[in-house]
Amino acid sequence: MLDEEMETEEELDEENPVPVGVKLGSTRTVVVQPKGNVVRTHEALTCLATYQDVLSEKRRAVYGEEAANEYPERVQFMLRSGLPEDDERAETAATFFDKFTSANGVSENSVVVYAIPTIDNEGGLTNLASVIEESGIGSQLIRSYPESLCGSIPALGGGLDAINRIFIAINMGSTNLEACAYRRGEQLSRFSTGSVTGNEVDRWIANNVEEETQGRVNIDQTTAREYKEEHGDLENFKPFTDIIQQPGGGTHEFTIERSVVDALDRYVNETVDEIANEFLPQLANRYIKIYKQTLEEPIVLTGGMACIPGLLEAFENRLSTELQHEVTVTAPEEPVTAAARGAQRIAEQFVEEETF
């Protein structure tokens, strides 16, 4: 859990509402809302088990990492696609949101900004959006901003600096790669691919370990991603061993040396290919002012995947020589949290000026 010093050593009054942002995301949720004069931020798996309970027979669910680590063969991560995709998944996230927002003391008086990926899915979008609206928080006002402005907040300055600014963001998330020019708050040639994800990473994974071990070890995708999030590096990646259970009795020991690193190298090369064939091609040949702008300017990482070390250093790399020009490259800490972060910035500035 992270926590940050507020800006004013005040408490808050508790008549005024509270600003808060989520980002309800397709692997890990996050809000973050003030308490007292630190500014705290709550973080869990987007997922959801029902059981029955032995004394009153009654179904009950229990959701996050409980959920996935003490029922994995039944687990419903609701969100895997981005978005609630139709009334099933997007009961099943309501009942997830209603119980961590209310594990975590979320107040009903509230302001709450959140945070929505760029994808042209408006059920998806009208889905999630009633996730929010229904859960008995924001009754003073629930906003929606997208997901890759909210995560450039943090890395370009203090309050709300890049609000004013021209960059370009590139959100790098489990489901999808979206880059978005930004001028002043407004989305100018928005992008968004589906085939160059961070799950499309784990699956890279699992198939590269079945190769690397001659076909003795198969491994599913959470295993791949957890291998990803705990030893991905594409700066000074060190081999790993892991055991697995054998078919009638005895364990297998076996070395990672390649399958996680090279998933990556793969993942950078087919991002900076997506960003500097079609996407920026896309901008220029719509503002081609706003394209010769934004590239003399830091161009913001966001999403999960951006947390790769060394990731930012080789995209730097690799787009400056795709196109022959160098740009500059930054992220915000915590790229998992940061649109979170950003969107309860926004929040604040609600409040603050009693706009709601």
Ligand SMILES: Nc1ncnc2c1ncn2[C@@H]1O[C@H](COP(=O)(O)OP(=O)(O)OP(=O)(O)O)[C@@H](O)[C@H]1O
The other form holds:
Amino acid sequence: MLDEEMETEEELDEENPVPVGVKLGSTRTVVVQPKGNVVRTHEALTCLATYQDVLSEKRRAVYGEEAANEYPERVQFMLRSGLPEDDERAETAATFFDKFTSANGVSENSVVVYAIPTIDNEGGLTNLASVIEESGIGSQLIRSYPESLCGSIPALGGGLDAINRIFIAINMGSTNLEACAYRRGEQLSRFSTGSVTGNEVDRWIANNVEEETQGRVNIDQTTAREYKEEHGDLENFKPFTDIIQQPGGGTHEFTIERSVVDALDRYVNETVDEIANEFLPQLANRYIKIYKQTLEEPIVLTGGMACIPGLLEAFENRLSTELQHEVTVTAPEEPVTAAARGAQRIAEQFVEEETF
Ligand SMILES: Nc1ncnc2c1ncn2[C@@H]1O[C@H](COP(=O)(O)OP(=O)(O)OP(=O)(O)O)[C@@H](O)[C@H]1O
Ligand SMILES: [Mg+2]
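Now show me the form predicted together with this ligand, since the one above was the form predicted on its own.
Shown next: the complete complex, the earlier chain at its head.
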């Protein structure tokens, strides 16, 4: 009798799907899932490199940091433009995602919620959906929600409080700057631009470095991104040194004073300009009451660029000055993983309410 009861409990346990949150981004992919009593976060660079096995002569693939570091000359960031643009990139993304989810033991018996960007690119979004759907995970349910809503969930209290609120969210990603007002989860006055982005900052940094070193140092996009992520700071910015190999042999050590901080400063100014002069007037025009109400609430910054120390404060001050109105700005802890963590909370709710 007791044995039987235990057996049924175990079976039930096995049948309970795992709530999984996913963010498949152009720079990084994040998967969040419970393991035992803790919720685990797995991260990898969204890239893939193939090589030929010297014994079997079969093509094999490595992904993430390993691919980027070991095969820098041919690593492919297949979502560079934000979404899988064509069949070939969708297929590479699928290979990447399969490898990443199986390496991290993501269960097929799961409810999967994934974050999607706010861009009008139906083909790309359909490709993204098929990458997730064909991966085999999420056999119980697969749903998508806007990335900035998912990212705001960990920033605005426990549970899914964010979904019951009215607020402005701004997503600072690698390929897009997105903004909208959320009214209980509904997106109002969606705005997005590809002209003020993390990737653009990397290009500015590379140009600044060339100028600052009088043409002696040329860095690639990846190095520029690493400088930004490691040394980018609008609060306690410090000069740093690096060494390059000279083409004719030998090494050259150089110091970077302003290249990174100037690019970040420009990023904040241009973001404030887009928000104050494009997005907010559009919102005010369409929903004047929501506009007034949301400016009294904290504005949530999401996306990887919100990681930069001091960026939140700089954005808050400059936006307040530009609007001649004191606004407050907040961000989730660890912006890089916030969207996947928020998505995972939504998945948890589906599992609890058995909506699958
Ligand atoms: N610790 C960090 N410090 C500074 N910048 C960071 C940090 N982590 C990530 N970033 C930057 O944030 C950007 C990535 O943000 P995010 O992961 O939100 O983008 P994404 O969703 O892939 O892009 P998009 O939505 O625009 O397609 C990159 O430019 C990256 O360099
Ligand atoms: Mg994004």
